[in-house]
Amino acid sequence: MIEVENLVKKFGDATAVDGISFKVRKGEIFGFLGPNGAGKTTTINILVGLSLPSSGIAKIAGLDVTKHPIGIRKRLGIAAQAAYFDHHLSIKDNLFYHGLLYGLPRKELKKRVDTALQWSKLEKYRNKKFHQLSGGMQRRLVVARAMLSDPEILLLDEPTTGLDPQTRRQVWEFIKNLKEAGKTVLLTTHYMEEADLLCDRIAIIDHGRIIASGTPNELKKMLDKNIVIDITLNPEVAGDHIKRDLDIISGVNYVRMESNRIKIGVVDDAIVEQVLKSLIIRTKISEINIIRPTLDDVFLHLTGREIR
């Protein structure tokens, strides 16, 4: 649905987008993930028409961006990071004169804008001004707007910035329900926890350049990383034996034992149900937990620094 090779932008000297390459396919959503700067933001504007590219070539649904811009503007919904709505206006009537800009008869319309607030669960809300929304409630409704014109593909440009982690959760379940109604879902975001619950692909964009894409888990995997169970036994319990028994396990890397706590480092989940299954069986556990690898290890292991 996406389709974006050899992509440049430069300002001048400056070079914002170096030379990215991605594919985003029909029906998922993909993340590009990436710090403030790096690039996220100008590939969005380049894919909307709000930007020429430098060099390189960026299409939606088949169609150049550069030589459709009216065509694709059809194709796509966009949820833009600034929030712009006339405060003047009720939530409804903004939604309403949005979809006339789209070309949208006035009586299929009002049936669209109802179903935009009802599925945002803002209707009890249409008659407020945006202003007197809550954060979480605002994105929502730029979410929304985008869903109006039935787009095939959906553009979310950091959804969930400056949001408290509770309504951050909220926009997320938002986004879910995106995929399950069939769209495709470019989102931008430098939040890891967002785009590891949320995507079914990453790319990892720094200095305007990709330097890794994938799954989460296949990213993960990059790190060559142990998942670590981090078990607490009971005191009358714990013995010599039980690491014994562990070391013999095919995929366990390590068993430090100290007192009467273990922790257990194997290469998959596979492992560990092994190994919980194996202990279960022989010992009491008070308490387990597991320690996977992170995007966040991911993107320090690539780039020697955590997200900025």
Ligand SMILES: Nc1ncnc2c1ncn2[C@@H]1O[C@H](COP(=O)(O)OP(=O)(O)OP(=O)(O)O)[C@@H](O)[C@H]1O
Second form
Amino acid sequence: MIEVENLVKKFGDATAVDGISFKVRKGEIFGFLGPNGAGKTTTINILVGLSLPSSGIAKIAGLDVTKHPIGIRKRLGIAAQAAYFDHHLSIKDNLFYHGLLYGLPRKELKKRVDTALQWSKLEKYRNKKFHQLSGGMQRRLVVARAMLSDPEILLLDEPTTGLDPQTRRQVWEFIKNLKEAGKTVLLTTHYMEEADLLCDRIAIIDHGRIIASGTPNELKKMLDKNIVIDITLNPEVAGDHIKRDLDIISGVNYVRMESNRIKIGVVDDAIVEQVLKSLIIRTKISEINIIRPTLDDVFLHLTGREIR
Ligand SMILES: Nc1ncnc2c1ncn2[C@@H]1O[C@H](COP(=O)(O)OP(=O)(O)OP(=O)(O)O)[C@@H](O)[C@H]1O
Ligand SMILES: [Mg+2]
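Same protein, different condition: the form predicted alone was shown, now please give the form predicted together with the named molecule.
Now the full complex is given, and it begins with the chain already shown.
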């Protein structure tokens, strides 16, 4: 449903998208996972025809996005990162006028607005203004508006950024329902947990490049034998020298220290004993957990940085 080949977008000297290629199949949720400034929104803007690529090809349902902007708009629903709503109109009227812009007939549109409000569980708020809704309700409305024209493909740019964990979960349920309704979804996110839970396949993007892609499990398998040791130290004795001692052990991939909590990525279980020995000389351990790598660790492994 979406095909992107060698896509490049330059802004002056800066390259925001640096030769990315990916395909999104019908009915799948494809995730674009990357930090601030990675090039996620720029790619989406090209897909929806808001921005022209510097080079490369992007196709939606077989149509080149630069040649068939109207044709592709009909097949797409867009939940933009910075979605615009008219602050003088009720949310019901906002949906209605949005539908008119999409060329939906008035009679049909009334039904669709009701369905969208039901679906986003916002019927009670139909006469409220956008700014009178909570953050979670606003995000649900943004996605519901994207659904109004019943498009085959939905582009959701950071649908849950800034939401509290509980509301985020509600939006996740919502996105899962889209998949059940047979929609194809491209979503962007900073949240590893979100990508892991929702996406059939993920492309990890950094500095405008796709640095890894695959199913969540395939990505985690890159660190097949790797282990993450999560240790809480006795607070009085934690310090930088502990990190330095760990860094020099061969087989230690990374050491992340936050006050008295240390996360240590190691290549396999043979290294665990050495790590513990090094720690025991210096300090007291109050808690220890040995965990399988998460997508966070994959990002850390690939870039040497944490995503946020
Ligand atoms: N219109 C523009 N003019 C100049 N530079 C731009 C423009 N739009 C984006 N950029 C730059 O392109 C890069 C990629 O930005 P983009 O918005 O695509 O990132 P993103 O992955 O969506 O980040 P975020 O997670 O913060 O939304 C950034 O360095 C940004 O400053
Ligand atoms: Mg963005």
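Take the two forms, superpose them, and find the largest set of C-alpha atoms that agree within 1.5 Å; that set is the rigid core. Being a predicted model, the structure only gives us computed values, none of them experimental. Numbering follows the first chain given and starts at 1.
- Annotation: Cα of K26 displaced by less than 2 Å between the two forms, core superposition.
- A displacement of 2 angstroms or greater separates the C-alpha positions of D230 between the two forms, with the rigid core held in common.
- Positional change of I70 between the two forms stays under 2 Å at the C-alpha, relative to the superposed core.
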